[in-house]
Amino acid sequence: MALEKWLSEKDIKKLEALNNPKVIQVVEEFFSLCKPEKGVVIDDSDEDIEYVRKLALDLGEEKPLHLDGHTIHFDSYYDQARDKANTRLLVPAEKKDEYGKHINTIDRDEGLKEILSIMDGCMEGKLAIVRFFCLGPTNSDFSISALQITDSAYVAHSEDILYRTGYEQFKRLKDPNDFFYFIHSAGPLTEKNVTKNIDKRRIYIDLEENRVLSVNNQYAGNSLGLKKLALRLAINKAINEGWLTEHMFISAVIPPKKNRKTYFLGAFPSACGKTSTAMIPGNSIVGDDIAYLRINKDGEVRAVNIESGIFGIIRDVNPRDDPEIFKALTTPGETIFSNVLVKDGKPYWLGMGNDIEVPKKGTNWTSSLLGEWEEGKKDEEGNELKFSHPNARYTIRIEDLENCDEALNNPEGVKVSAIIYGGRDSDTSVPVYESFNWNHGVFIGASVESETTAATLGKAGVRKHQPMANLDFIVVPLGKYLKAHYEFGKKVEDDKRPKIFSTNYFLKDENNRYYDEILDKKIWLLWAESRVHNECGAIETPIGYIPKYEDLVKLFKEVFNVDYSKERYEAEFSIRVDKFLEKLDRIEAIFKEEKMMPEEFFIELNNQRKRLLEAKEKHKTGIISPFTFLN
């Protein structure tokens, strides 16, 4: 074993006592290629996390904060958000036509020419740590082992708050060459401790080998393997292996006043209220981002969080409108904070609450690349800097939640009973609306837009397609995706088939005002588990069923004693039949390109339309509304 130039005797013994092949030559080979200085391989020991913690603020990749177990970590000034320009899917030149415009691909032989080349010594001077972890419950059917080769403790410590440990499951694999494995490096570093080579920042995705190779980058998005990069190959062994990875959290439903959980999943482009919404007052989560989806034997379909953490958007996290989490961010304990403004050890970012006062200078972002940050402070093109990046984060497990569900952890998962579908929409769909059916559903998770936010680099305030709220991590031609998910609703019986549903939390009046309140939405999904138990009606409409008036305004006046108002009502849940049909006319575009479609989403796009076309001739106009389909 060549391991010897890098690794303690005792470390050499962790990895053999693996009885893997395949880890042991992983490991030789990058290191061989990114020379670290050394190395050091971390079990599932207490010893070994508390290690990696130390070395986090040793080397400066985090600070301590006032609060207890509170740290801070700071990201590039040019690597704020996941990098999709530079993040490619590794495709033999024979099949790169197959993939559909949405892929960024690149012949992976010329791909792994260029990221080798560029790895090559990018971890020299550093320390290597080699991690494992499990994507899911360990002991599990849903179990994926994971290989994690960083020199970034910042990214190993993040690992372990997102992450079950691993090491242990690596002993139980039936099969020692069934993981993923990745590789990544911040290349070398400038005196602010940040990534120097942002030009030469690759994030490329190999299916053959079920890797991803990652390089001058820290930013978690672009840097943690084992969250939307795993992501990518888990749709990959999913689709090729008949069940489900997606973008979606896990919460249970709990109605006031009824002893039942109902567990719902939901996918929503990121900062479009996905994790407020597992987060709903009331109810519990079991996940905020990535769930496995399988049929068990009995034919139910199951669901878990392949995460024990959360990694989220923090801006406007505050204690009227996500008082978990503010709780949990301002209570001692494991947390990092990433790319907020820090003064005198405490962080402060955009939305955190009214009564907060906001220091005029401090630490924040910008302070790696343009020094300290203070009020009114611009950029080189002459916009005013923020004092907390829009797209900064928090880390924290999901434990230290007081509504931690206690299924977080069954290896068995949770019975799914819905799925829920959103994204930005200001001037078309209504709050929230039922599918006809399985096939209607995977037709309106497909046809998903969303405008552009902060959390990917770029524009904002761009409508973007965004189908189930994963186009960013598809790395099969699309029309393959879509046709898993009708075959997987095929394999489930009716009575056990979850319900698919449609929500809206950004639709505005003619003033540009939003008519939801951010905590409304938990209005929308108790009517949608009253469905489920059949316990109230609907009105079917050409876009599906809507609720009853008289539903929500028990539901407004028991949840929140608030009077829900006809006015409102009639003009959330119109059917604004003119903006469906354009947004018909968008979709059909979009799909008409791809290749392999299912015939099944056409026969849903045509069916639609059609309803759309005849009751705007029905009833002469193109805005309907909803009492009009009572009579």
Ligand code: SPV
Second form
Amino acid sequence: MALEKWLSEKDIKKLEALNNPKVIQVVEEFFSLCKPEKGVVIDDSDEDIEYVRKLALDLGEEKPLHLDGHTIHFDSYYDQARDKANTRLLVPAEKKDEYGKHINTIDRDEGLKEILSIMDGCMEGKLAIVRFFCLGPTNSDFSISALQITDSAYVAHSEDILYRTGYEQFKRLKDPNDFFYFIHSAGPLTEKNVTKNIDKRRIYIDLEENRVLSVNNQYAGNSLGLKKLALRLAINKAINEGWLTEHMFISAVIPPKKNRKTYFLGAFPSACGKTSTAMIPGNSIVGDDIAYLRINKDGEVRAVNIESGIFGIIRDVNPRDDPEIFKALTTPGETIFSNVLVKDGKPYWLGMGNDIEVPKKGTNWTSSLLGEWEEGKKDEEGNELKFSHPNARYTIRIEDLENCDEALNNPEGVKVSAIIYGGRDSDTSVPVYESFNWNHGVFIGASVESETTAATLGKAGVRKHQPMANLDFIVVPLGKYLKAHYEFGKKVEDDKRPKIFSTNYFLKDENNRYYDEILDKKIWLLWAESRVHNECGAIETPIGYIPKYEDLVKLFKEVFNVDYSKERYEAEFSIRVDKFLEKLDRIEAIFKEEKMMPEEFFIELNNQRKRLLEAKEKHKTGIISPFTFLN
Ligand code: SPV
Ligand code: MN
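Now that you have shown the form predicted on its own, what about the form predicted in complex with the ligand?
Time for the whole complex; same chain goes first.
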């Protein structure tokens, strides 16, 4: 067998034990193309997993830090975030038009030819690691098996922290062809162990083969098959099979003094408070990024976290705002830091707390290109280089968090009672409201927008359309994706359908100051939780149901011992009709252009506009106080 060229007898036996001809074929095909010097097959044993952990250190892709188990990994200066321009969906030429303007496609034949030629010999001189994982808990209706081949020990190690092992699960596959596979190569590396040929970075998604090919990158959002690459394949699979794959956290809201847990899912675009909502103190976390949703035999909507770890933004993780994560990052245990500043084996990041003195020199994400960092150092354009990258990350296991929910690995998933859609909006929406029903909620999710912040490139305050916070990952026409949400809702009985809420933590006053404190999101979720249990009323407005003043007063007092003023309530919960109407125009302009749009979407859009115009006419103002609707 050709595999003998790369693999030991023992490793070949490991592959053969899977009894899966397709796995053998994929390994042979891509070993032949990528031409690694050697290969290794990793199973679920502690011994094999320890081998990968050590390999990342031996190869220098990670370096030890001062706390036991902590390591640092750097990505190339030019590889610090997802590469949207070079992440493309392979589509047959005749289908290209169906995908509209928002999905980055390339002709399948042309794309394959290009990427396979880039991958030819991309692993020369390196070791190819073959790994098996399970997306979602093992032994579950949700489980999807995944094969990863990578020449990066950092990638293989990260996946160990972030996903469940799946070698044994592969042996149980009902259909031996039903798995995802991911071929990754960091490509040739510089002497600093970062990708050399960034100009040839490509991430191509092939739905026909349920595979993603990714080359010349290391940043986890580009390289790790099981994260955003699998998300794209799973969206397609879910739509074909009648369930949902969403870019959502899963968290249990635990109200004080009530003996219960209510599971919420939440979709928020990047940098809109998703992980911090999942991590609200007092609640417990199942996942912070990606969920599969299915309807079980009792008609309940259930969800699992497809991951078992967090690849989180480290910026602003400090003892006050993110106590659980801060604690995990400052305690010995298996943790990978990436793209932070390191000095004397200690990691430093932006916003880690005022009482920590940041060194003026050290190694950071700029060092592989520009040498050691020191304060005042500038990039080619003359901008000062921060000591830690704004998108620097940590990789940890959820089990290592004190607020890990007991249902993390439950093969049945958790019962979904509510779904939240959040955006970043300084001047339009209220902090929290409830949709009238599922279809209205889907419309709210489809209309999520996020304003750019000063921290991202380009002009601040520009609104980006982010349907379900999933736009970057949707690989079917947008209309088809939305239709799947309407269809899913139809399959659930009224009393079992999750309630859908909208949140906005970023509303500002006329002096450009946020109304909300960082932890006020706890109150908005507790209000939503009490709505799930029909424990409080609400005010009907043109946009949906908003909280009553007295209910919020009670919650703020009970939870934070804070007096929530009538003035603040009125300012935050006024319905800004004109702003909402402007938003509707923006949303309509985007979806009007899309193919296969479900009728339900435009019904909701028109009803929403009608309600807003009627209210404006009736109350003769573009900003309506919440108290007005009580009369
Ligand atoms: C996100 O940007 O949504 C992330 C990080 O979760 S990444 O892995 O880059 O996608
Ligand atoms: Mn994400």
